[in-house]
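The chain below stands alone and is given as structure tokens, in the form predicted on its own.
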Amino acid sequence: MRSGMIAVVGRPNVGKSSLVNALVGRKVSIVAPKPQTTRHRIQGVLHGEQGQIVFIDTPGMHLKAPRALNKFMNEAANGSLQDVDAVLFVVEAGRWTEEDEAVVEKLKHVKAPVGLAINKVDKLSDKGKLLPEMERLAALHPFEFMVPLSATKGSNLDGLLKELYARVPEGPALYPEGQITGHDLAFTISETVREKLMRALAQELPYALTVETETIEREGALLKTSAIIWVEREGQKAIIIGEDGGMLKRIGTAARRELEVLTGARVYLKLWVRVKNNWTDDPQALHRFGYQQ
């Protein structure tokens, strides 16, 4: 039995949300085409026969901050480097940004060994760059391996896993057979409407809103909830709702139906929208909305 945490990180935008569920089989990280979607230290588990490993999904590694969420982000990537049994780095074949470069001096300094995961190989249309690129790659960190792979596709994970229980050392179980992620009921269900939001609003709105749960009560087979969705402007409310409250329904609808799935119950689910200014820049609003190191 092998049993091991293995910190997942990149630039944004990579796949990693992606390379996760794909590994642990279920949906544990939400996923939007959106940079930076995001925000918090995910742990998923995957039960496999060789044992269990929890990947650590974390925030893009960015080089701007201008905020204290964008902060917060780094510094959560930036924690997860330590007390683990391995990292794995992702990067995006035929794409290589000075965001990759920074993520790559920081593993310099960690002592876990690193692997890289080439994500996005099916989206190469020469693949013929890809063992020029891999060559390259190998130059610039001594990495334990290196896998190319698509996780939207699933292929090439099984060598990627072959690969990661070979550095999780020999020990017990860290989570009981059957549970796939480290977080409760309030955080999946605030995640969840915030990838319907990510989803449903264009340019820079998302980035301004996040989404805390209120509460949450089961009656025999119903699961009853309520969500706040928080902005830092009455414009941005009005959007959010929408024309006759149009907006929000959908986004409700969206989250009430994947809420069904994760949970198996039947979900009454109701959403509210209200502002505090300057959230995403105010350290105390932050750690109220789940912002925690």
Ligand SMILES: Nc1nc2c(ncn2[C@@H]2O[C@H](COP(=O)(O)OP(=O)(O)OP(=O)(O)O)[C@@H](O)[C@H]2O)c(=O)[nH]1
Given for the second form:
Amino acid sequence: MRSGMIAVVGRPNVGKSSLVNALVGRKVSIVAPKPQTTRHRIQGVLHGEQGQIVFIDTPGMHLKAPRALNKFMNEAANGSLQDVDAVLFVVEAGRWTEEDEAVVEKLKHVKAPVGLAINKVDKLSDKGKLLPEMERLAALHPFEFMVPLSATKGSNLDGLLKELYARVPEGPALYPEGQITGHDLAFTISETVREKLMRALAQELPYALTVETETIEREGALLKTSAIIWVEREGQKAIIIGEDGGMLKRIGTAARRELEVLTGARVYLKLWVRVKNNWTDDPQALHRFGYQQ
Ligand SMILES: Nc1nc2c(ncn2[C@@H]2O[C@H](COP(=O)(O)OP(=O)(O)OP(=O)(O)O)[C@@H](O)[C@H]2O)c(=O)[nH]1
Ligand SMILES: [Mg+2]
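Now show me the form predicted in complex with the ligand; what you just gave was the form predicted on its own.
First the chain shown before, then all remaining chains and molecules of the complex.
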């Protein structure tokens, strides 16, 4: 029996959370087409025949970090590089940016073995470009292994797992059988609502909001819960509520449906929108909304 912890790092939007979900086989971390979706370290536990791997999904490491929330996210990602058995650096096939470059710099100080996952190979129109790209990446850092794969298509995940299992030590399970994440129901509810908001709203608005689960009550097979969507300004509140409340209703429906699948319960979800001025740059507000290391 092997067991260990593996940090999954990289710049925003390369598919870290998609990969962790695919490896764990269940959705433990939210996914959206926009960068900076993940804001916390998220544990996802794989219970495999060879043992247990606890993946630490992390916020995408980013360079432009103007607000306290950005700094929190980068610190959460940086903090994952210590005290793990291995680090998996995720990049996007065919797309290399200065933010990837900055992650490589950080990896130089990592003591644990570092491997590379080249994700989104399904998007490569010319597969002949993969080999030269792998050669170029290999020259950047002494990676212990390099695996091209697709998180969303599920291709070559076995190849990656073989490499990862080889890098976790023998030891007892860290999580009980059946437990796939270290987070509680309140976190799952707020993250699910935030994912629907990230997917529905345009441009900057997803970065100005956070979701706080307010109440959770169980009545037999019914899960009754309410959550507050906090925004920075009144104008943002109006957009989220939408004409005749239509936008908020769509968000609520999408989140409720997913929560019903995740929990197996019938869900009654009530959403509120409130304003907390400048919360993304206010250390006290950040702390209150759960952004604390
Ligand atoms: N085509 C394709 N798209 C993918 C793949 N993996 C992830 N994506 C998409 O890439 C986008 C970002 O995925 P995430 O998993 O949220 O990326 P992330 O690295 O966790 O992003 P942050 O949390 O913002 O750092 C989503 O639209 C995913 O559906 C893949 O293998 N192929
Ligand atoms: Mg993510």
